[in-house]
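The form predicted on its own is given below as one chain in structure tokens.
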Amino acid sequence: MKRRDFIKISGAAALAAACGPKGAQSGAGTVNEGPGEMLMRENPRNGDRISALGFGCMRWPMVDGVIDQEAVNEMVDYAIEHGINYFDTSPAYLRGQSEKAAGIALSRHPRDKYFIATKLSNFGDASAEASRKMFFDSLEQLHTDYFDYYLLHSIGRGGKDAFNKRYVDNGMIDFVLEQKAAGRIRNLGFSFHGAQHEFDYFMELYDSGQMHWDFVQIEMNYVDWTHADGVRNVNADYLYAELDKREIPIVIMEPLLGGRLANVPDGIARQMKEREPQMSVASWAFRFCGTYPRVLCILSGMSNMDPLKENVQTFSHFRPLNEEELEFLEQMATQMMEYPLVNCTDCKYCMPCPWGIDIPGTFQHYNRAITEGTYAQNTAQKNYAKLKKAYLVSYDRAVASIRQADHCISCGECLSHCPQSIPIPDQLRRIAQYVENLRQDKLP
């Protein structure tokens, strides 16, 4: 579906009323309560009342591998006094760390003044036993007695065969469905991540009456409303409209692809600056997302202060995008695709790597390179020196050599766990190769 007759099906009002004192009624209700504070969306589901940005805690300050509590709680404190009421986290977020600081910096503040959002990260033993343990830690380690908002991590990968092995052979379906009923669950849903046949299994599930997805977490963003790959992943489009059309609320994941969209390439950097030169780049994707009435939350996971206040005032001043600002952001999404960036967001769930390979780290800085302009192409560009140089050195001091892209061996062990469904080793290999063609200047 295009994304100007998604607009127009979807209804001018909508988009209208998100302007407004008091929102949108249809999805998930705007409810904008003056200049200057948080723009917050109404749950038509329970009332719930929940700040359109929310806090991703997947990328808490860390100092030396160990998250820095600190950070975290000012972070924290920050965010809840600007009107931020939404914390998502994980077990298997910063190695099992994410939970924990999570749990000791919103302790200091009244129960009532947060949702939590966790989830059953079954991902390496999906044993009834490692699982409801791992239920019953999340608690703990959040300082709670209940979940807001409980997901079922990242299905889709595997389809329905990985599904029954991680929820419903272990019993595991049943065993959220009690803590439900008991209230230590208040919101069940799903985070996605797969091709449109599996996503369209879990709704056939929904449809049916076998499952009941109180909301659903997608990843969502300008570029990949209408461009992934079809394959692996789906165009944020169709996950929308079939979620909104069963009236499911959704929050966002990866609004900025892993921050791939607050650090664009700087030839649409500037057209964006032209049109808007108060505005941050980052500001772009996130009014993308939240122009949609159906979205509930946007999470965007913040790392220090920065971009935790750039972000306040993005939704403290918000602005949904205009039907012609749509198609403008669907061309610098066609232009974002003419780049060789890899489509890793840095979750780091294919960490640690048994050979030592800091995958996440090359990726990012072979990213960088090409966004900042900084990547040398053939050696008859301008400046080729300049630009080889600068890279090899860049990329020695963000990536230790004995962890860079070359020690590959192609295991495998990877594949499995990214969410993106990258094939891992085959960019590494691309990688490793543009290096050492830079180094013998053989680019073609």
The other form holds:
Amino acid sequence: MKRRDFIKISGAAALAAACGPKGAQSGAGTVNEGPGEMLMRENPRNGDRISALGFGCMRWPMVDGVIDQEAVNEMVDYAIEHGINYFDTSPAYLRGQSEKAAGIALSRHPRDKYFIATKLSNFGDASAEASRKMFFDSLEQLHTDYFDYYLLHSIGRGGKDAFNKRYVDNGMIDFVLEQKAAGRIRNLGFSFHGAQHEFDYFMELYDSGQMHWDFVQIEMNYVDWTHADGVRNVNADYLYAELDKREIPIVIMEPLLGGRLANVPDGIARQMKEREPQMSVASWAFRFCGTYPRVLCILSGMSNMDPLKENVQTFSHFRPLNEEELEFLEQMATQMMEYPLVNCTDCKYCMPCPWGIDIPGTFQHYNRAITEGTYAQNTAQKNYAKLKKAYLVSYDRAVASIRQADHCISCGECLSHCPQSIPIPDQLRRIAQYVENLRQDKLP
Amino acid sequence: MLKKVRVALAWVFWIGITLLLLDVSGVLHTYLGWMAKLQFLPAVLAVNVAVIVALVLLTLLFGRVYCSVICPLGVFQDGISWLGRRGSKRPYQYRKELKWLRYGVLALFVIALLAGIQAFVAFLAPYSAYGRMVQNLLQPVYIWGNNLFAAWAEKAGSYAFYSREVWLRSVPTLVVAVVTLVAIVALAFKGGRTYCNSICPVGTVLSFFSRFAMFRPVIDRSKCVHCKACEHHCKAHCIAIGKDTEKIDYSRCVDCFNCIGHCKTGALQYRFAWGKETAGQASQESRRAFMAGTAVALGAAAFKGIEARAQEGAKKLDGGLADLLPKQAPQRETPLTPPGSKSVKDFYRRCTGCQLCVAQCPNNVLRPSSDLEHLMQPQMSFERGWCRPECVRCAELCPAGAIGKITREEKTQYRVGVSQVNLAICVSACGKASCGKCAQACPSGAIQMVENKGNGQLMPVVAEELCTGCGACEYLCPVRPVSAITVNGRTQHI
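Form predicted on its own done, so how does the form predicted together with the partner chain look?
Full assembly next; the chain just shown is listed first.
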């Protein structure tokens, strides 16, 4: 049975089972259990009551390269109405348009109804001038005179040296501390991608009193918990333990690995549905993160109303996982590692590729084929011709031919931008070779 | 009855060949490819003796049924003239044979064939004219229709239809196609088979045999009342009914059988009547051609750079796609003709410019040439794809034998071109970026990256004897609009 069919059947079954007075289905996968209370978490350090589900503003819909503001307004209104009060953006997101769109949508609501998190994303030009301008631009874009949560964006990789270059040598640390003293930053933290020793350095800064982190944002989900590559990216269980030990509130990013944990391979989805026929696959990932008490907020980059409604459901009737369920997810993560998936979360930090390759588009298409089982493995396979055509046609639909993997020249400029440390050129070459083998009927 | 059989067969051939020229699925040629192989001029150029003999025998037996059934241009004209004569009671009348035009054109045609002036040949040849009209004017509409289905299929998650690119391959050929269409429609609308009987060289050649045809429409004097109904409905203008005379010019009769249906007295019959008419003489065409080789001056490869790079230093934003300049074809000293063609000369000598390979090329490599010398005859270029190793579709299809039939394995032995590097714009050789794409992509391992002693950068070098000219390097080269590595044709391919 194809995954899609399976979901259809299980969805129908769920609907039949739920045909009570409140049995209307909403969202894509989770059955509506009626109105509930959004799960709230209190920040022990300042008493902020924050929704456990935060709105990540990195994946809003774009039409011809411009954010669909109307869709954003609708989603933000729904989110606030249903108790979501934490919005996380950055000056770099969505080709630089995320903050502005967030500002337009949020400023239609009273400022005390929501918390704004944004970042100092000085990746390109780390000069003091440009970095300060970025800070003040953010205030203006977001129609506010203070940020509730402000992050040094994506530090870790390159360790101390990279950190010093972006924040210390240019005096930006002093600047943000001044802003904090002046009340324009209420909470100062950082978001992290990197290896264990790189994380340890920022904890040392904290322990020695050189830096006071009010919160830290980490990538956490049931795969990264113990299955991050361990070399360039540290496991999330380590990060959580270190922060928990110091009682630092944690914000979670990539709880779904860019949607990959909402769309898991066929066999895994089936096992989840057998346990929770009425809950979406994604809900497992959210429940995993929400089970850990030090977690303040779980960010989800919802791109349309369907996942938004579904996630609101998950968090309005939140059930933490028990020990046995956590063990089950660990098994699922182990099984998932056996699929040749590319560890891409579609964050688009690698883009634009100077040579025009659509890197995340290529990876997303490849992962989708594997997850949905529409992936030819050898020429003797049943349905080989059909699978071959499906892969090649859908590839051309997903990615223009001049932007496909075969055009990558392996210049390596993307490597430093990838928070997941994916060896992008190698992976592109692997996919290009797969496609070439498919075209020539030479699958090994 | 006869007319019904004729019309039914004509529909079958006409739809088959038209679909063959329109098809983008890559499926139909397996089933319909033989229809193209029956076309007269391509068969002559392919020295396909079996088909030539069969067609001559067919004509000797039954007259010019080829013109009414097998020739797609003939059937197309029948359709146009049907539109043009609707409602008219006496649409046609006898006309004298325009001998000077008919034989003049044939003579010029043969001279052009012998002299290798293929543009003239392609312009006049009926199958080429039809292929040109369909490929240039109808295939875009067909593909747009296909793309509409593809959009629906995409929404429905189906792979039954997928989108194909519509692009202008050659302006001169498009113009010629439009001129052809206008001329054919203008001649056929009121004039019936005027083109076939005064211009078409294939029609003229077949007329030599059709005058001796064993079966032919014959007027029974005893029954004929000289009402002229047959004359007025003969779209070939070949029936002359006088006060007391009746005559059919079998050299022009295409056996459409319209006359038989209009004869109220039953005086007209299609029957065995060998040896009644003895005029004219047969002429067999022999085929020998040579081509004037001229070198096209090699313009320096375009020097435009690639500068579609992300803003460095400035604010790094996430997402978006870098602009890419469309690729431009380089100047090629020798044209590239497909694997399966033995040499450039041989290819252009045989090709009738029917556009079948152009219409079918799944990699968008083939397009009609715009050079005066080879106008409308195909050539290869790699702006939209390269000549992939698993594809031999054009070789399987070519009805004229210009592209010989080859297998995938045999394809690797055809060396149609050789790559050359323009080090001045190669991003690796200039040290602009680490590349090596061409070396990595080359399916025959003909390209290696070696150190440039001058600046220490890696540069691609080509082992000429290994290079097949497939164009993978040129297509995938990141330098735009003109690639830093380009393929030049070889004159001899095997």
